[in-house]
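A lone chain, given as structure tokens: the form predicted on its own.
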Amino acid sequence: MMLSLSGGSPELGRLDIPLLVVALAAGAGVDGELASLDTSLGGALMRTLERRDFRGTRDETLHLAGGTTGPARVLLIGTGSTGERAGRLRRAGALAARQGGRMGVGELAMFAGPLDIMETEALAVGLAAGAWDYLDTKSALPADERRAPLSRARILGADDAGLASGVAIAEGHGLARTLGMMPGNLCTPEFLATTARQIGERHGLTVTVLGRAEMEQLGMGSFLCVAQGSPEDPKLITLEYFGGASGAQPIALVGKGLCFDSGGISIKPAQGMEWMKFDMCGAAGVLGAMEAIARLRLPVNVVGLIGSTTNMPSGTAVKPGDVVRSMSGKFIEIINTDAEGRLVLADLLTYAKQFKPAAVIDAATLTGACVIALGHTATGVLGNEAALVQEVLRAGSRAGEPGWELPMWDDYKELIKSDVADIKNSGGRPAGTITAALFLKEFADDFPWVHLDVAGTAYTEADLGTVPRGPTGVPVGTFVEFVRGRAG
């Protein structure tokens, strides 16, 4: 269920609401509308700040009981004092919605002082992210144990344009997170194709879906070798959004869509393998971004490309030592069948050439090495054009999805040289994220290209406070911000 977001007048003292959330920076005082709220609380807000029971540090929270009039409950959330305000409000909004959901209030209002367009948008995105939940495969709790889900939120003093754009982006985030959280037996390649068709129907996008037979005709031996061990029909999904001038070069967003990755013959350890349902988060990011871009009606042409399959061990699965021919004509030696995402993306990047893209950005949960290098905080960013890499990094920063550039020096190419083919799909553990990107670069030589390794940021195995265990929505925000930057 998507959170219903609306604006409202910031008359805090007379607000009839189950929960009022007030975002306060470090050192904030009681003035303006907060003074009327303090009156309804019998001076409790002023006393709390004077006693320094609440200091406004990042993620700090404090509950106050409401007075005889006004809001029934007040939740103070600290936003700290450093960093861009929009980002701090996005985080505070997520914390507010999660707390409101735990309390079972059903509805809340949030006040953060004066808001501009981007601050309103960020707060809306944060609130929607905090309210998101996946309940499709859970039985309902007994009636006496249920709490009302958070279904409505008002942003007091919201900018109308910022609220509208925030809702659009939140819809994209929600779609991506739902797809990511779905079990692999439900979120199949065919389901991703159906989702793409639904996006196309809602917003007038052109959607094309190719299966195994069509990809065989195109000579996609790299993509298809990953799919040959699975009875699931692989899907190459294309969504075309025509928001810009007719004939203008599009931006291409490319996503890895491994609905489950067992590792194939190079099978993964059993412990934690269930998390490999998230190996399609790059594809989910593309679908979520296309949903948001279409809702925002951005004046730019965008193509979304998704390669989806499952990587399974079987008697027909590709084997270490096999050599396959990619759509580009280059021969690839398979060293490790668990280095499968780059094999799918190789043919997608070749396929993207037909659209004559102005820029291509791919996203994939590609390497465990990226998690070791950057943890769960930053996305690995690599590309073949320095200016484009910086543009993508700025987009990620605006979206609250920070990235970090890794080098692509020619010296690393030695690690993926093959004795029997043009290139091999794995250079081993050293510089694993870099060699994976260098592999992709071999198929992205005709256009400006950036690769996002979201292995550490697309989902989390621990509760992050603002996001529970599971999908984070990355890289939807980066994609949307990049396209919006080009549209402006």
Ligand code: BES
The other form holds:
Amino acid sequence: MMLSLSGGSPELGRLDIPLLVVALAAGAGVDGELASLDTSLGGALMRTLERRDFRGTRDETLHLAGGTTGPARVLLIGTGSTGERAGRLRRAGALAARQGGRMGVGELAMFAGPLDIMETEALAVGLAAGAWDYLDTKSALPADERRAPLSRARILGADDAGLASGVAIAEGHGLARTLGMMPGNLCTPEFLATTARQIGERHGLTVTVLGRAEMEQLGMGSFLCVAQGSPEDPKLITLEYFGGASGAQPIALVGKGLCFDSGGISIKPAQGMEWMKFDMCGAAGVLGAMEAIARLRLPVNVVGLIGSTTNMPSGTAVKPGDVVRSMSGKFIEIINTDAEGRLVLADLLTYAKQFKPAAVIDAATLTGACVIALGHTATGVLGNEAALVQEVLRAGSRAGEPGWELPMWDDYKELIKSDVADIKNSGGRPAGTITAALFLKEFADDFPWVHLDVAGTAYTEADLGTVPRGPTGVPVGTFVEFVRGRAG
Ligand code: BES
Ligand code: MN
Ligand code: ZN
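Next up, the form predicted in complex with the named molecule in place of the form predicted on its own?
Full complex below, order starting with the chain above.
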């Protein structure tokens, strides 16, 4: 269940609310609306700040009991002193909602001073992110141990338009995270197709789904070799959103949708293999972004393309040394069956040509090497056009999803030359993120294209404070910001 968000008047001292969260920057004082709150707290806020018990540093929290009137509890959250205000509020909102969830208050109000449209949106996105949870596969606790989940949040002094766009983006984020968290036996290629059809029905998108037989007709030997070890039908899912002028070239968003990646015959070690249910986070990002873009009614044409299957070892699975023919006609030597994401994306990029896209952005949990290079902080960004790379980097930073560019120099291409085919699917460990992107570039020869390696950023193995272990919602924000940037 998604957090229900609304606005409200910032008369803090008179609020009838179980929890009021106040976001305070470093060194902030008690003025304006905070004075009436301080009165209802008998001066506790002023004393707390004067004693410097709370200083407003980033992520700092302090809990105060409320007075006999006004908010029952008050939580101060620090937003620090550096960075854009919208980003700081997104973070504070997430911490607030998580804390509200732990306390079991059910509802909170958040005050952060005056809010413009982007600040309201960021706060809404943060609050919804902090309240997100995946409970579908857990039994409910006994009634006496249960705490109310956070189901409502009021943003005091919210800008109405910012609230509406925040809710739209939050819905997209929540969808992507739910799909990411779902176990692989539930979130199957067929389930992703059903989810796409539901988005289509909700918002009037055209959705088409191709299976193994149709992809064979198209000559997608690269995608299909990944799926050939799995009894499940692979799916190529297309969502077409027509928000722009008819005939205007669309933006294509492409996602890797490996519902489970065992590595195939080049099987992965057992330790941590369960994390490979997250290998569909690129696809989840596309679905989440399409949901948000449609809700925002952005005046742009957008095509979402998802390649979904599982990578399994079996008697029919593709083997190292095999050569397959991609839809583009290029022959690919399979060196490592665990380098499967690029094989799926190669045929998706060729398939994308028919839409004559103005720009193509793909997102994929593509390489472990990206996690080594950039950790869980930055998405790897590579592309075939410098201006588009910069545009995507800016979109990511606005969304609070920073990226970092890696070079695509031709020198690295030596590593993926094959003796028997046009190209091989693995260049080994050195520069693994770059060689993967150079492989994709061979199939993105017809349009401006950027690749997002979200292997380190789409999910987290450690609690980040704002987000628990699991999916982060990346790259939904980057996709939405990019498309919105193109909207006008
Ligand atoms: N899905 C993995 C990449 C991955 C690894 C994502 C760790 C998230 C965390 C991808 O399919 C893969 O296995 N890549 C190989 C490529 C190698 C065989 C060239 C890798 O990174 O080891
Ligand atoms: Mn793999
Ligand atoms: Zn993979």
